[in-house]
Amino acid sequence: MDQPAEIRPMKLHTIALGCQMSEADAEEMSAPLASRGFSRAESPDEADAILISTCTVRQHAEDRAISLIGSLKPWKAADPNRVLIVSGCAAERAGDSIRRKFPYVDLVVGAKSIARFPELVREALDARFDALREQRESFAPEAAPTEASPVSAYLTIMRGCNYSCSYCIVPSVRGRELYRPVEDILNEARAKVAAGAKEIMLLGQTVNSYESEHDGGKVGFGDLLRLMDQTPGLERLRFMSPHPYYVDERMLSAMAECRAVCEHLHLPLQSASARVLKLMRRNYTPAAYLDKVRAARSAVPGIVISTDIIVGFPTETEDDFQETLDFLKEVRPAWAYCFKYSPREGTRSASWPDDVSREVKEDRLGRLNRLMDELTSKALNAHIGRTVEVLCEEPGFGRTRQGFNAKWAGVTRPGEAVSLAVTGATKRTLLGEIA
């Protein structure tokens, strides 16, 4: 008798674009995929399915999904079985449009619908794929564990946003905030230790308006994290991003006693003209803003705070980024991520005249850059001469508990701590030799 053919694995190709958020997204939605068997692809080529988690916070990140969707035609076309899937924040602000210009997509799952992501799957899968559905034997009865880099791994703990930032698109792509109950989160957290782990990146729209209900009381932000700070195996806890309003005592204290919680807060400011913060809905004033980056100071010594700028928003004058420039030197941010402002369709202010010139705009980053390269200089000359602590993520380059690249020579292996003796600094980065 003939031996039946051997069943080879189903295999998955993820993608994620823009953001941690679509990173930590794409990661998930691995999970009920690798339930019905399918183990991870390296590139497009070895993949019976592609997943692609998209972004769309700025026009450029959906430009780029948009182009990659297009580009898998031939992919799609050379094996009608194949699966391709997209999803995330592109596929939920335009997922209609995704539909009828690429109608070899075979599912599209939009950001608030991505916790039926297991439901969609399963529904597409047995009522579209007779190919899958012939291979079912193969499908593992359970999940796989939880995969996870030998060093860092994103843990998401809420979605959706509260606020309605006039130049941002992500409360009505994402929706209002959904919170996880604690015991799935430390659950998570344990797993990801256990696959390797060192380091966990909690993440969120307003990561640190988090508020749910744990052993019969209320646990806020800096509750969340004594408690992560108790997983055992657990080095490090960071967190992105975090919104200046919620930015509280009870947050510091956590940050300031948890001997895993790092040296860094990332807060968005965004602009320090009071007049255009009221504009964009920002709802705290400059004067507000630095009186948080002052507590946290006071609270985590030596703790290490940056930020975003966005330049050119509508009506900014001259004077509103001088503010600007000027906040910035006071406050020190060890480093920004620093934008040109663009019109995102479906937000208050895409209605408004884009009045603030290319050319103006490409000025104003231009100089916004150059302060930030001075800043950034210092804040990383001030370590040499110093030892710090750095987690390494290759041979050869890591991160300090403050968020620093570091690099040096010698042989070390992903997810071991060294200590950093720091002799120079490049333009982004620590230099040094182990101590």
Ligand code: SAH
Given for the second form:
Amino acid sequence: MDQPAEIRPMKLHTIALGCQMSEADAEEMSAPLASRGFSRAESPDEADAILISTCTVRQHAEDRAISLIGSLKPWKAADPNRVLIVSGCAAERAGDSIRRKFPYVDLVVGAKSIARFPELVREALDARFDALREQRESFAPEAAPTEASPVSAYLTIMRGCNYSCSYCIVPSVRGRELYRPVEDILNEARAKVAAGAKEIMLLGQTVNSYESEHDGGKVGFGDLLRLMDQTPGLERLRFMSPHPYYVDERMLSAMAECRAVCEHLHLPLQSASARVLKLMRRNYTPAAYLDKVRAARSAVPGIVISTDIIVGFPTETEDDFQETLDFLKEVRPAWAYCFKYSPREGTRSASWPDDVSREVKEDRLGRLNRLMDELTSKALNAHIGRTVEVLCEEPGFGRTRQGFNAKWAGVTRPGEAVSLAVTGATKRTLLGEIA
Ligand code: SAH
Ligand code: SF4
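Next block: the form predicted in complex with ligand SAH, after the form predicted alone:
Next comes the full complex, and the chain you just saw is listed first.
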């Protein structure tokens, strides 16, 4: 059937702020739009709809989301038929104020409502697009673009968090833990590999607290790694973020024995002062954390540890901070994501005085970053003269199994595994030549 010339597929632009979970949410929420015929727009200018997946874990992250929504006012005013959707953690925490402040936002979907997103977006779109552009031909599922997967794909296995770390807003914006059924996870893994993924990153707030029923038995995180490891064509398996409490023998032996599981453990520490950890309600001591790292290193030879640290938590003294620096020198993580404490309304610690001044927080962050830069450089430089396996994610860029970035000159296809002779390193990246 001939279509009138003005009919063109609608286009969606997605912007994910914050963690990998936010990126994975944006991808999941694109699916019902894709099945209505939306294709991907690289920039807002060519988009009929924009989906922003927001973060609120620190105030700075929420401020970024708010300023982005504000900056899209002219985009929306240029064509009121355009659809602006704001989702995720900041939408959950500050949804009402976003609706009030930015009345041109069409749909605000908090992180807890992601399961209802297909229904919510249907209502919003039915009220918006004219029938012509919503012709059956233009949005029949089979006409939806079959999206190619990135070489390294995210796969959410659980939502929410049952912890109550005193500084953290995640449990209140994402709710209690919910685990996806094993079958769904394995099916999604197979689909991602069929669409081009070579590596899968399992995602969850405490990803290793995963548990589910499968084939009449209980499946824990280690069992899930073993099941995932059998996915044909899957070369690498990663996960983020495990909680130290659930790092146990079952998990470590699965890591050691599964061919695809990479030799990397991102294990957030937050602080190495036993007193501060207690106030943070992290339910481990520095000594217990060290035991887990030692167990991981002995189970998985060559495993690389990375971590998260918060500086300037209420009451943190110079001595507490020094304990963290000394502990990091002992544990030697290869890199760390370091943050200044940010009080989040409604959390337990937000009711305590935020008594470490901005200057002191900045000073501690600077000293911590300098230590971590040294440790990162040492870890990178130790590769020089060796040959490592790198999975090419973009032309000339990829990562080692241990999670180090690598760059090289010369043409390689994304998805290709290359042997890289390492010749040098920048601050964060290995440099090499294809061996
Ligand atoms: N579930 C993960 C962390 C998720 S949040 C875990 O428990 O390890 C990601 C990181 O943000 C945390 O590890 C912490 O370092 C940081 N973070 C969370 N809340 C914060 C706050 N209020 N201020 C500063 N950093 C925070
Ligand atoms: Fe936040 Fe703690 Fe849950 Fe991590 S474990 S998401 S830091 S409450």
